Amino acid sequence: MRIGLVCYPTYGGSGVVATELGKNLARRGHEVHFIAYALPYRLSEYYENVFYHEVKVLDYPLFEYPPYSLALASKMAEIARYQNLDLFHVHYAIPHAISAYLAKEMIKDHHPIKIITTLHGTDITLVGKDQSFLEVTRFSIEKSDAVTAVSRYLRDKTIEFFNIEKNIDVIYNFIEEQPEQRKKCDELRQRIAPNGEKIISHLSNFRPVKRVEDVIGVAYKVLQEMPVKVMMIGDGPERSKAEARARELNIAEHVQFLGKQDNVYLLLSLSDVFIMPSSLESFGLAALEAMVCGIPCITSNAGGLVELVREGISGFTTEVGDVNKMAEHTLRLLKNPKLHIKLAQSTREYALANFHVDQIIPQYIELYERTINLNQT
């Protein structure tokens, strides 16, 4: 198949999933065309059967806000016609799904094409349900030929928010088995925790919904009972508040803010516990990435996290904002080596058994084939 993949290319779960999906489809012999305003950050080298098309937006003084959605639609129509695409697979509803619909309408007399929209989370729970986008989000979902969501939670919320009648398939995010990096881990761990301290990690885009100050709160309570180091991986609007909170609690020397990193699997592999205290997660890709590294997760019970983190198997969940309980679970794992070893093993096994790429990618391929053959009988 020839597939046009549209995503946000910057750091974030939807772009990561789209990029890894495209690379895996290409390895299976499909031709994948990424269409975005910048090169997806996990697409930094050459991959056979993968092509990138940059969307340029006209810089014209009449436009206070450059009309990216229209430029995207025009580029999608162009690529579909001249690369003979079979379908568009757009990730994140706004504006990608509506741009796909415009492109489809523009070329329907010359090159009919199908649209699959994957919903990732804030495109529904935050942006999409805002009054300024509600109607266009509903329209773009209903006009897609097929729709997927990354969790049952997100599927149910989409139906609730928008009164959607279209069927929504749940296809979970996925991971690949990571190579052993013990030597690198040992060397890097010695630099981060030179006195043998345990390491707590967090990975996110540091938006308010991630509640990164809660991670600092957990670290503070843990430090009252044992020495630890904290790795804060990523960047975003709440980073300065978290840094200020660490200084306020006088634990800044124990907390390292590493910013955006490419090799997140290596850093996660250094950890002893991963913490995700989000007020809302439609899935929790960062937690899954920690799990495949064998790192038990302490998370909130928000949204799709309860579909990902299994109590006593891959970690523990708490109510949103319950810093005391998160710290209690963290200390329980760090102080009990036998429990930690047990959960480290079951965490990795659970992730690979339920979210391995070889289990998830065929679900997308089956959906592609079914959608392409829609109405062709």
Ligand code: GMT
Second form
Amino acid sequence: MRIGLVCYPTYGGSGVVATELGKNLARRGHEVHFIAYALPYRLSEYYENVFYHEVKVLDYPLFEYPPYSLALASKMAEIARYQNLDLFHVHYAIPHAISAYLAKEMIKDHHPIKIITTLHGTDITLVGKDQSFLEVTRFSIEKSDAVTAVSRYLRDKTIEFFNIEKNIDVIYNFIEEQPEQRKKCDELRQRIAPNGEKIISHLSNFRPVKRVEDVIGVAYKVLQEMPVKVMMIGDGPERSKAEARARELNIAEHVQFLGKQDNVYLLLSLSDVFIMPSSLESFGLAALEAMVCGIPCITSNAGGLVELVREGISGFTTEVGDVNKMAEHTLRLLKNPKLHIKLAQSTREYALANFHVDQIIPQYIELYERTINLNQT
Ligand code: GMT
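Given the form predicted alone, corresponding form predicted in complex with the ligand:
In what comes next, the whole complex appears, and the chain from above leads the way.
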């Protein structure tokens, strides 16, 4: 198949899923054309069967808001025609699904093409639900030839918010087995925790939904009982507040804000516990990435996280904002090596058994084939 993949190319779960999906499809012999405003950040090398098409928006003084959606639609139509695409697979509904619809309409007489939209979370739960985007989100979902959501939670919320009758397939986020990083880890671990402290980590884009201050709250409570080091990986609008909170609590010397990092698997592999206290999470890819490194996760029970974290097997969940309980679970794991070893193993096994790339990619391929064979609507 020849597939046009559209995504946000910067740091963020939806872009990571789209990029890894594209690379895996290409490895299986499909031709993949990424269409985005910048090179997706996990696509920096050459991959056979993978092509990248950059969307440029004309900068003209009249445009207070340069119309990216239109430039994208135009590029999508061009690539579909000249690269003979079979389908568009757009990640994150806004504005990608409506640009896809426009592109499809533009070329339908000479190059009919199908649209698959994958909903990732905030495109529905925050942005798409906003009055300013509600109608266009509903319309673009209805007009997609197939729609997927990354959890049952997200599927159900989408149907409820938008009163949608169309079928939405649930296809979970996926991971690949990570090579053993022990040697590199030992050296780096020594630098981060020179006195043999345990390491707690968090990885996100530091948006308000991530509740990064709760991670600092957990660290504070844990530090009352034992020495730990905390790695805060990523960057975003809430970072300064979290840094200030760590200073206020007088724990700044134990908390390192590492900013955006490329090799997240290496950093996650160093940790003993991963914390994700989000107020909303349609799936929680970062937690899955920690799991495959054998790191037990303490997360909130928001949204799709309960479909990912299996109590006592891959970690523990708590109510959103229950910092005390999160600290309790963290301490229990950090103070009990037997329990920690058991969970580290079951976490990894559970992640690989349920979310391995070889299980998930065929679900997308099957959906592509089914959608391409649908009668033209
Ligand atoms: O988590 C973010 O803020 C980034 C966001 C995105 O769209 O890039 O992530 C969403 O998609 C990921 C991949 O499907 C999911 O694993 C995340 O749970 C989801 N984030 C939220 O729902 C907040």
